[in-house]
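The chain below stands alone and is given in structure tokens; this is the form predicted alone.
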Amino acid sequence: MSTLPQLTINTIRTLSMEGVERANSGHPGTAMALAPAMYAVWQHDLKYDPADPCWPARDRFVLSVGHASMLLYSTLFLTGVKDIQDGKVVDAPSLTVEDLSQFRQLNSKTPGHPEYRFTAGVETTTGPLGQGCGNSVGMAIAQKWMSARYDRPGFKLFDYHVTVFCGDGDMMEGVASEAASTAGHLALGNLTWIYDSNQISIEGSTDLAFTENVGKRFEAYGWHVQTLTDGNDVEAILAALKAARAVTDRPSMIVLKTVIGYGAPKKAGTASAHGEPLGADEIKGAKAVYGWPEDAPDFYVPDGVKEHFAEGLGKRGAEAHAEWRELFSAYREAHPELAAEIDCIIEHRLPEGWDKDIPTFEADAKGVASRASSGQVLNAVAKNLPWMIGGSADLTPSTKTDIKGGGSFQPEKWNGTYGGRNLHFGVREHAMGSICNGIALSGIRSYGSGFLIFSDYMKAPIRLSAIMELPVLYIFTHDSIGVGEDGPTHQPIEQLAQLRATPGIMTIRPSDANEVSEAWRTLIPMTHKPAVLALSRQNLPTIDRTKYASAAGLAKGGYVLASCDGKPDVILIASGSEVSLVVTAYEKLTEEGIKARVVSMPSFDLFEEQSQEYRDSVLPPDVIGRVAVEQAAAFGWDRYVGIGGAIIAMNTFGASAPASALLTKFGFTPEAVLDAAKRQALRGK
């Protein structure tokens, strides 16, 4: 290898290194390992152009091993990829050596793990382990998808590759082996995952509990595997990589062995380079390995190093984004239609009249089940949004998430197309919630569903989506004990409070089919922020609007649906399938001259945006006498309650039974609302 490459290459080194040691906190050992393979890809693999980090086309790079941050950061910086302010690139670099040496500060550009909004470059937050395997595959599904709509003949504008740097950790997490699952069935050929195999983790040698053949794995979930022994061999680095792209029937992956923390006299192939500073003696060691000068200062870029990039990188993307816009532009004559969408998504702007099919349902005291009103609203949605695109793990005749006529995304050997808006993720729960945050970081509206039980095993990629702000939809179906027969295994309890308590995700509990029909209404709008549909497996009443208030009330969280003239004595307040149970109450109230109020609080999320003013004529803080219902964990209702406010709620996990004998076990019937509602009553005067 020439002078200049190799300079490059120890360039990052150090740079990470010393990140690393300034922060006195983080992991070196990995970017130091990788450095050479990092190099392989940005400056010879990458069609990316660092004037602009936002150009549709461009191949993305995902860093699942978060841990080793410095490695990207240092490479952004030196590649020169440009700031995105308010989502539009401006003509100021991503990263400077200042934000270098602010590795790990408050509000500084460099985070301990990458962050999605936070540094451009980030293509996704990542850190859990497993997560950005999960997103790439979702990013590789979103190539696939808007390639088969969008391209037309003579016009190929999104043929994207999608390339991972990934570790052993990430192969012990059941979410990559999940995501590579899925996409080794899908045949997804334009993926590339880089497994550093470096057979070190925090406790020592990952012989002390992964002995597995990786890559005999890999290849049982049908990807290409190539195998290379020396991670410093640039040469054959590029090859793997061009043999990869070669292979378009199915995903790749590069077992790459590496030495953690190479060039280090005595850390290198230990622990100890993993996941804490080298100490200034490594690092003397390890730069004179590297042939660094001695009286180098920190974060030193020797002079040619940022040319380089410029030369190769930069040049190359440069030419292919000019090839690109100069070919959309000519697309945009021929297509007009076609290319609207994807201004549309390029913008994160819904199309004129998305929601104008929206069903308004009439009042039925038999009613629907909130599952399956949704199901009509995803439809009536679905047809004038066309970038919309979802499925279940498994679920879909349960959960009602198919899109009508929507064709399945499979490749053509399992008789669907990659034009196909329904994904079948099977029972992957996990990656389903990552590959949904893959695909919503491209541009296209993702949804997932499932029961809401099984909520606990997206947690991660859940907390992810409201971490990057991304508009995933995730439609929870069999929301209470109201499951029946299938048991406290099945039966959500503890769940809708957890989802209330994470911050950024809007949480939904209609009550009958017209809050479902806001709700979608609400959600599809936000373009910022994850939400979840908690939805019904039993039919629920279609509350008549004419005597009780309109469901655009749901718009702010809470609204009052049924009041009294003047100061009430009670207020009922309730989400979901108890709103109508409380509404039996309050006509009960009623005939019997106790003055009372019902509130429909389908979110606790939408009714705390709402000013003061507004909540306080909702729910008056001069009326104490409160009984909120729900067949769910207590846990958050106190704050609308108050002290001695009453709680009719689940304290226990459920039972296997029919509903209405549950109902009755746990106390969700009229005749104990009612109770309660006296006694608060009482309360109140």
The other form holds:
Number of protein chains: 2
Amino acid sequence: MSTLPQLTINTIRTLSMEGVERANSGHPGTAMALAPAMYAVWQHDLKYDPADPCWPARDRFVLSVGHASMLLYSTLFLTGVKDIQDGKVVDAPSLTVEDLSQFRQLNSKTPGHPEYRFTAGVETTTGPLGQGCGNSVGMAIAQKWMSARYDRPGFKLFDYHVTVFCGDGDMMEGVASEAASTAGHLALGNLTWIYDSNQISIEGSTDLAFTENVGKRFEAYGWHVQTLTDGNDVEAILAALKAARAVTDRPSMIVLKTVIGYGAPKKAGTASAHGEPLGADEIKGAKAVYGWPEDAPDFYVPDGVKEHFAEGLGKRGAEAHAEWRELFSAYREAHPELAAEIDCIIEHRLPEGWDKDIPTFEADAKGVASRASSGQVLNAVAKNLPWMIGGSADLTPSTKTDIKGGGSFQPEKWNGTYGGRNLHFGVREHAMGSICNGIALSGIRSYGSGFLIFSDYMKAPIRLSAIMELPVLYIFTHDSIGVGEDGPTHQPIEQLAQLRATPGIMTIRPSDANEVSEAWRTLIPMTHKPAVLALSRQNLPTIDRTKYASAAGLAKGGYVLASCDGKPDVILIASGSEVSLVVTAYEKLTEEGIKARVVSMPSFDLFEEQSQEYRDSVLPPDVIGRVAVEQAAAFGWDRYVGIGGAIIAMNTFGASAPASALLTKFGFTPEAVLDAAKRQALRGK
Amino acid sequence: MSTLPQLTINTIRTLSMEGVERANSGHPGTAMALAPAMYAVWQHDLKYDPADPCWPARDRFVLSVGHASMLLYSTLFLTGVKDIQDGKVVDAPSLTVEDLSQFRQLNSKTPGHPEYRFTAGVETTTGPLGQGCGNSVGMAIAQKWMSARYDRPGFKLFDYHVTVFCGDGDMMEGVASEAASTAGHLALGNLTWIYDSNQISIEGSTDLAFTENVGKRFEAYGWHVQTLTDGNDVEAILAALKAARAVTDRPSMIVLKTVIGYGAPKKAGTASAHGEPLGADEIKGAKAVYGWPEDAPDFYVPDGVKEHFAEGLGKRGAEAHAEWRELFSAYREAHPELAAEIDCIIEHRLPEGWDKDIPTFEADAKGVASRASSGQVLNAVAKNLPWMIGGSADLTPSTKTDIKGGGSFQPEKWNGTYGGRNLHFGVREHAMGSICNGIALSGIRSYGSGFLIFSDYMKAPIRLSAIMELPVLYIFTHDSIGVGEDGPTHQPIEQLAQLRATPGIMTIRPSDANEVSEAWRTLIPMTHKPAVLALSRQNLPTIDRTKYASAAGLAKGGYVLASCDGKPDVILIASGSEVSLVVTAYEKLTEEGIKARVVSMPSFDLFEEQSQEYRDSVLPPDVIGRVAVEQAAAFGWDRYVGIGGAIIAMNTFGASAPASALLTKFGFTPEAVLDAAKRQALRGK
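Write the structure block of the form predicted in complex with another copy of the chain for the protein whose form predicted alone appears above.
Then the entire complex follows, led off by the chain already shown.
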């Protein structure tokens, strides 16, 4: 029989391959290859208390190779990580053998890829390659920021590390490249990526497509790089981890050469060990290699393995956690206000009065761009919500998302501090989204901004914000052909539709400065949902709310801004910059004695959450004369205008010209709206 | 007065800054900085005949820093590149002074960013950063492939180079990283990127976010790298270009340190020279630095400048082109069949009989996954369309997109040839899209494949295919929760909606193998439109077409698959894998005496192109009982069911479980459809 460490490693391997085999689906090879590294990290390196997977100062472990989920599930099971229910740790295991045997089954706690919130101990949802890497940079930023803001002399509260397992796929994905470049710039010495270099991709050898020198590339990013040639050499891995921890002025990469499907007689080192069950023969052969008892049942856990983890990781983690608790108690006495802030962060609460400085805007025909009013509101909120941090993908002067006086989040060598609240993501939209997710996973409220068109570059992390229910705020400006001269490549058309079509995201396109205020008032309390603000480049008139309905209606997604006595002949529906256009048409219609109503529809998502009764009160079913106006794809608007209703929208890409010329070209004029409204009013008669 | 070369460089600069000034919008600084490099490349390096910007063997120049469009427009004007009308070169200039003065105006030939098809001489649409870099790799692949397939001893027909101007933004974007890694692997010695390293980004110094060593990174990718410290040193640039051309086994990068807004007294070297007009004072100051005549009018072109280009680029290009024409004439005699193929490629024609082997599939209740039938059809088409090449982002075994016997596109050192038709993109979806665009720009039919969910990683290049009207085919499999165990991160929900909402893309989701055949038959002749095929992972029954309508109806996007006598009480509409589900419900309804119709709706886009009359014949307006069924977001389906119609679709993300369990969980069962249909039938009564 092997030594206890080896036995533990082999238990991780056998549980992983059995989980996949039982599910008849999954990825055994990487789990088998990385089991020794997993053992090294968890047993000897992580500062992690299995009794409390929510401990805020725990080291974070990210399995960016999410397809190897059984590696993580097996480890969470063997280390006895406790479960979380309703946000609280409970005295029950996160995972049992039964859970492992239910891998990839409906409603199990062991889904195909690790899902944040599904399984205690899973720090982030991974699977889409590169995202775990990006998240880890966000987590490392969060640690630096928490430490800079809350640590005090004698109180090193937030002193933790982020460790990532990533693979060839991650290394090929652009998002990981962007994130790595960012981490190098930010000198994130609290970050270690262990790159599982197994030379195998789904199509076969990485020689088919991926022959760069990854280590040298990371050195170019400013990382500390070590290369290990034997994925089974636990001692070497531990030495490398120690060296990585010792380098505090740079992130570290450990290139770890492994054999995918290690132990499987025929499939080891081949693509067929990657994404399908090994089959009975290969499992038998691998178990022989591991010295596994021939008569062991499935999901067999040899005596001593769980105890071994308990004596290593468990004991170390419990002690560190106990020390930290004591430290935090003393901190609470010494710095009660800061401690209260930390409580808020951990419990996803907002500080009292967070919204007290949100401005109200006076009616103003000239108005203000919603990106500008939003910048003002952002600052009003930021003042009272100190743990909101964010930035843009090199567009802050345009997106107006600077927190004034907030300082830049930078290492000392780039003349900033890690306490800065303004992040400079560079021209790296994809990493920005992924990093914002990582920051949000640490409880800090994060935002990322850019032009709405470039949401296309970061759709994947936006979707993951929604899947993980993270309150990341995406502030997208230049939200229509109103962009003007930059032309079709910079003018969003289908982007609103694609965001509205995505489950779990709140997309809001406010029509004026007061709707912007209400949007922020509505979004910030959503602590478990990402939101998108779509904002204009150009000025929007500030609607006279003494004459028209209050902007507070925004909270319901759509509301009657103006109406007639009795049943309208036609309803004009619009969002954002087009609301003032339909108001103009409404005024004309009213003058001409045509009974019209204006519905401001800043958010489909919010509107759909309202009762049928409310929705029918805004859009009475018996009024079939309807016109929707939006400088975006028509797609989706049929929901509110019905078959036969009119949609004035974009059916093509935009064009390069001054915005005013584009409005005429594409038919966003009072005349066009009036004309459509009159025709619709006749339908309604 | 300066020398003619210097005068020419300064003319490019003054035209560029004046264009921006006149438009009161645009990006002057990069054009001013890169004018010397532009001069060096065009005057001394490019093999390019201004008299024929369509010459297939021309060197390609890509301005990935598309915001510096005036740099390119000025150069096209000064070099006298001819115009293209209706696909033919005409004896008129691509651009005149009048065009330059109309920069960024409605319907001008000088839009804000270079737009392919708008301006002769513009090789690709750029502006979204990183895309030009990706495109260039596709162009370089195309050159290698054309050369491998068509060059013969004594006939070096396709021997050209691709040169790119890129900037800090490009270098930060993940797509360019992915493309660079790919180019290094493929040993594309025909590719040179000139990286404009000006240390300035929109937010300020690149020290804010981007401090990696780009040159070292590219060495790690396997590139040949040179660094030049003076962007004004034309001799040094020429020497570096020569050295780059001499290295034929690797792509080349030239890091060129420049001063943004060179010459502007106050703004040079600052972010304010980037994205806004310089203003009169700065322009005056810059002109003084350039030694410009004080009394020169706007858009002044000194004597000798155009002639200088004519004697350099013009003469060299004309000679090379004449030689090539002669060579091609001889080639046509020696290799008439190959020459005919080349004609087809250039003229975007299909070979006769390209579709003759497209199979018809027998009715089969067990059926076949549409990814598998599509793989079969792809091979039937590929056989007769030799210039269709493509691949996947490391998923070919799953997407079934291998061209059997087509060989791998690889350099010799990786055991392939450049004549291979199967591209291995690695796990680099974003670059795949951008590369496919570059290949299509060279006339070759390209396809890229992956899981539908990962279209999120490559939305930007998909959109650019549409903007450029390139017939790139995107083959996306695993198109629904039918993915099963891989779970929500791998199950597309909103992806169909976002593709359908995008202008200019043909999205088709076929319901069975015969619709797959018809889809290919419909898509391939679309030589100016990208298409998306959404295909199933799981088996789909092959519908009995003797009993139900012919799959040829697919060409109209939606068609009546089955109906009743007279007016139906309810119409069941579905796409893809859900069509057989609604057919089952239809059969039940018919049995029960409820008059029902089934509409197969594989493509919203194609259906919307049909006449109102046809659409009404499929979906009669007086039949209000309607049920739409699709395993995707409901968003957009209201168009066909109307207010009050039923949509059985996904309103949340999916889940990890066997596909059959998910169908029940999410309500895609005959019972659920039947139930909804009956309720809708009552509405219709």
